[in-house]
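Single chain ahead, by itself, as structure tokens, in the form predicted alone.
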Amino acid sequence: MSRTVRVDTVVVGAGMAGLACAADLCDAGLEVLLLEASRDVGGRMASDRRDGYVLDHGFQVFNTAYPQVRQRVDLAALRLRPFDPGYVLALGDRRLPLVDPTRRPGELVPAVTGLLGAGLRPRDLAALAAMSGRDMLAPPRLLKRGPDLTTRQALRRAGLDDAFVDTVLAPFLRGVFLEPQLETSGRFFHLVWRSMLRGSLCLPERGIGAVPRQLADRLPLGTLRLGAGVERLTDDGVALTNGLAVHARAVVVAAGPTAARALLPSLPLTPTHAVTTAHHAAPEAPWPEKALLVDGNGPLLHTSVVSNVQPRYAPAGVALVSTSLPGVADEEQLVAAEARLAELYRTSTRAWERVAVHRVREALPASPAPWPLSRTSRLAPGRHVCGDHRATASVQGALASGARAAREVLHDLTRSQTASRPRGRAARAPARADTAAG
């Protein structure tokens, strides 16, 4: 790269939002430079490959129901393997399966029998079924029009008793939203619940990082620059940490909340939730299921034998167990987690080896009610920001926010183009993207 580069738009950050924004702007005929400080794309959506293991950063599953995912991703190329639908709730000595009757009708009766045997009421199960049916079948626009209560209030409104919520749903949802009080936007909850019912939660063969790498591979040659940290925004572009300058008519900051605010001090800081994921190698799979095991009354969020779901996650003859804890766990908490894993899987973990620990400090932006499902990317003339912290805390939210930023940049540049030099290529508006929560 020469000391000064001139482009139409520079996008800072090659996470999912930045990749979507850059792709749409390139498709519209603009000259785009996508700058990423690290040595790989994806941001939080990353994977390591070590000694034959695939180690995702944080516990991440890929939801095939998101509209932006269906629009942008070649699902077949990812060689996806699905988790079993639903989850298994560890409650004392019991293992209670929460099944999706539309996919596994044969398991409905024993599942209901188990829940009733644990003291849960039939009317709560009926209310859960009614809410799930509505969320699954109703158009998304209806779910978005509802009052934006907290998730707990939304569940009460659906007829679910607090005791049922705390026992059955809250342990699972705290692993989804990374917050225990269910203060997350109820509209966002209903949209997430809908996507889980309509789609499959999967793992790609090469790890979750294969998703952003696929998007990056489709960009025009020369668009993406890795190892290119941005020091500051300038009056006409950005200055890089290595002394280079990029002049651009528009700058899109597609970084996480803290990094974005460092470049755009006027941007309000979005609180985030942290998570720690520990990966353990076991001589054999501690159980045969492909389900998520949710810790109903313990210190963990959830655990699963991910090599049961996606065999390529571990070398032959070994099992990989991935477990998530809330917050940034220290060594004492990790040791306690390993003791809890022995209880959950009802087996000795003495022969297990801790392969990796990923502490993700900004794992998810907080989305407390009331929460806008989408916000404009415009902060000032020629200054834009996008990311899941500007929409919903999901892959769908990140991609949709990036798409919205591209539309708004293109609109602004097109309006000012009459006063600028003639362009060599005609700008084509990208197709309107799906909304943030889909």
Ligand SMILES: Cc1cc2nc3c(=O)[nH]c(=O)nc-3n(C[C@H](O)[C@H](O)[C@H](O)COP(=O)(O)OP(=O)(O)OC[C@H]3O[C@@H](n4cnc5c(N)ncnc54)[C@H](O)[C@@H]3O)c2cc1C
Given for the second form:
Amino acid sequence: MSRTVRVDTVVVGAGMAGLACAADLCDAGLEVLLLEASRDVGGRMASDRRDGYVLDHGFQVFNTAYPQVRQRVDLAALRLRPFDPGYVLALGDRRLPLVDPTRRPGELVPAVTGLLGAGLRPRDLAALAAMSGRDMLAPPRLLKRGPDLTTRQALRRAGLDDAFVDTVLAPFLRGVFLEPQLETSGRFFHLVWRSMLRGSLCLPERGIGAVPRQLADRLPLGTLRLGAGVERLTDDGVALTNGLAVHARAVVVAAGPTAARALLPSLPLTPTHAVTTAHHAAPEAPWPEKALLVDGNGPLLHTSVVSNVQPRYAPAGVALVSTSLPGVADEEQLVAAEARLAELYRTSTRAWERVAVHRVREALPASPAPWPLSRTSRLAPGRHVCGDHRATASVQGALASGARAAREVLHDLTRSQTASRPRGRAARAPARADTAAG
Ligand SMILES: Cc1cc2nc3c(=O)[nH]c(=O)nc-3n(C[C@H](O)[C@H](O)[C@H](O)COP(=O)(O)OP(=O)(O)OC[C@H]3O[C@@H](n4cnc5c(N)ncnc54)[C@H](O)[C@@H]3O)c2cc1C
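Can you now output the form predicted together with the ligand? The one shown was the form predicted alone.
Let us now look at the entire complex, which starts with that chain.
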């Protein structure tokens, strides 16, 4: 790159939001530079390949029902393998399957019998079924209507008793939202629940990082610069840490919440939730299931034999077990987690090898109720921001926020077109993406 570059728009950060924003702006005919500080795209969606393992940077599932995903991602090319729908709840010495009766009707009766045998009330199971039916079938605008409650309040409103929520749903949801109190926006909860019921939770053959790489591969050549950290915004663009300057008519900051605030000090502080994921190699799979095993009354969030789901995650003859713990776990907590894994899988973990540990301090931005599902990207003329912290803490939220930023940049640049230099191609507004969050 020469010392100074001129483009229409510079996008800072090649996570899902920045990739979506850059793609839409390029599609509209703008000259775009997407600057990424690290050596790969994807931000929080990243994977390593090491010694035959695929190691995602934190256990993460890919949801095929997200509207933005359906619109942008070539799902077949990812060679996805699905988890079994629902989850298995480990409660004391019981393992209770929470099945999706619409997909596995044959498993409904034993599952309900197990739940009733564990002391759960038929009334709560009926309320859960009614809520799930509504979330699955109702149009998203209905789920977004009315005042936003916390997830706990929303569950109460759906007729679910607190004791049932604490026993059955909270252990699963704290692994989704990474907060135990269920203070997260209830609207966001219903949209996430909907997308889980309507889609499949999957793992791509080459790891979760294959998703952003696919989006990056579609960008016009020369759009993406890796190892290009932005130090600060300037009056007419950005200055990079390596001394280069980029002049642009618009700047979109698509960094995570803290990095975005470092570049845009007027942004409000967004609290974030942390998670730790430990990947273990086991000489054989400790159980045959392709399910998420949720720790109902222990220190873990959940665990899964990911190589049962996606065999490419481990070399032949070995199993890969991925386990999430709340917060930033220290060595003592990891050792305790290994003991707990032995209880959960009812096997010895002595021969297991810890292959990798990912501690993600800023895994998810907090989104307590009331939470706006989508916010404008505009901060000042020519300055925009996007990312999951501006929408919902999810892949859908990040992509939708990036799409919204692209629409707003295009709108603003088109309005000031007369002042801009003549262009060969007229800027075309991208088709409005479904911004349903969740
Ligand atoms: C462990 C874990 C599990 C998750 N599980 C799920 C899940 O199951 N389902 C789901 O929907 N979501 C999940 N998420 C959330 C999802 O991954 C994020 O919401 C989404 O990836 C955020 O994308 P983003 O583009 O907003 O931000 P980021 O991914 O944070 O991308 C920001 C990018 O900006 C770059 N950057 C920062 N500062 C600069 C700078 N100054 N100059 C240049 N570049 C810069 C960063 O390097 C990064 O690449 C999970 C997240 C984690 C961490």
